[in-house]
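The chain below stands alone, shown as structure tokens; this is the form predicted on its own.
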Amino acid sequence: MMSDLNEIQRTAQQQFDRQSDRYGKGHILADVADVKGALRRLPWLKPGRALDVATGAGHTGLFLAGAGWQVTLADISAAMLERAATTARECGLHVETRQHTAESFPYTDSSFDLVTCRVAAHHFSDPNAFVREAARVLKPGGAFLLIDGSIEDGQPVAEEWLHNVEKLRDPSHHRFLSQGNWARLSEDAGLRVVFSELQPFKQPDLNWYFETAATTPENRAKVLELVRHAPPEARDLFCLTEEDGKIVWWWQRLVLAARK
């Protein structure tokens, strides 16, 4: 199953697996308020069986097996899962690990009663196989939740900036879906929408990000140049700017939850 990727899986799976060690427990991602608050909102939802896709360092799947529920973590990356293996051991947590795709699932149909993806979406080939994958393996009742960089609907020019710069910054890149693609494809897929909304989030100082995803020294420099020319509607969309000599920008961070 693994060897027969797209170059857009190989390239997320030769990323992550490269910068592994770079996603522990001081990653931005390790704070899971953003989890806790979208299920918060799911009142109905009891802990039970749960797939985290593209999961990383486990930052979500760990919450949700120290909060009670049976967890698969699931990953395109090996080095990922050891990574996230080996957390969980450290905190006494038990946890399935398994490699797979996000657009093809190993697993039976309405096997889990909660699917998550965090922060990994816009590194899928193809996130309408996703979804649908997502849908057939939950439950009658389960919850779909995704949280994501994304963009607010009407914002070509911002969106495009955007695109370029998260894939000269990071190659394993693909694209940000705005709110209304990601809604739609979760109800083409059978789900239906609970909540949808656009956080704002500070983003840290680029030198951070350029760090994290290993950048090339080249690919810094247009970034770089890429922040220095951003069109007014990219600026004012992301609030650019520099605070102390950084450059910060505030993502627009969607968070979905859709139920079967």
Ligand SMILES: C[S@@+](CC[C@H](N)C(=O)[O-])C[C@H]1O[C@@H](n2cnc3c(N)ncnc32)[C@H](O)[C@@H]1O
Given for the second form:
Amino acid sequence: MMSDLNEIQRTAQQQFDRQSDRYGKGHILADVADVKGALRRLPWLKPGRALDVATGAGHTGLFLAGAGWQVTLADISAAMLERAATTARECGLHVETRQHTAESFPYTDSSFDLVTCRVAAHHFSDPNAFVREAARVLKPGGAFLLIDGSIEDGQPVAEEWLHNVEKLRDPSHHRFLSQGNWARLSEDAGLRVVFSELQPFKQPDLNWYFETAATTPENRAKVLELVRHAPPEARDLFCLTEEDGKIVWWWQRLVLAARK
Ligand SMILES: C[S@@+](CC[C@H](N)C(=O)[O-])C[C@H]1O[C@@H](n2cnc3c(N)ncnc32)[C@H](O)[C@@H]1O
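Target state, the form predicted in complex with the named molecule; input state, the form predicted on its own:
Zooming out: every chain and molecule, the one shown earlier first.
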């Protein structure tokens, strides 16, 4: 299955195999308050089997394992899975790791109580196939939790600006989907949206963000140019500003939960 990756999947795999060292304990993703907050709003959900798709360094899945879930960590990148498995061992947590794409899962129908995917879906070549796979492997009553960079509907100028910035910054960025698009994909896959919320999330330093993605010097220059000439729609929506000489903005982070 891993041999016939499409171009978008291959680019993501290469990017994360190369950059896995950047995703350890000090990373801003290590703070899983967003995951905790979302799970508190799904009171019917009791620890069972969970699949964490595009687990990266495992921050979400390992939190679940520590909370009593039986967790499978999945990712397209072997280096990221190795990093997550090492952290699991260091923390004395037992998890299963599986290397596969987010667009096609090697699991039977109705086998998980929870499918999570955090800050990764903007890399996927086919978000529709991903949500359908998540719905397929969930048990009836199970929950789908998606957290990702997103944008409110009806903001085409800001959306295009952000897309151009992210694409230059990280070659494996594919597309942020709007809040409405994610809700539609979930409902079309047979899930019922329980809540969907855009939560502002501060990106404290553009340079740190460049380092994380190993952005090339010429692309850094192009991003800085886009920032300098950001249209008012983008400037306002993302609160683009400078603080202590650092370029700072606020992502619109979508937290969406749906039930099968
Ligand atoms: C930013 S990291 C994920 C962060 C992690 N979920 C967390 O909560 O900390 C993005 C991950 O998506 C994975 N990825 C990108 N495209 C993928 C795809 N099509 N299928 C599976 N994993 C993918 C990358 O390998 C990378 O590990």
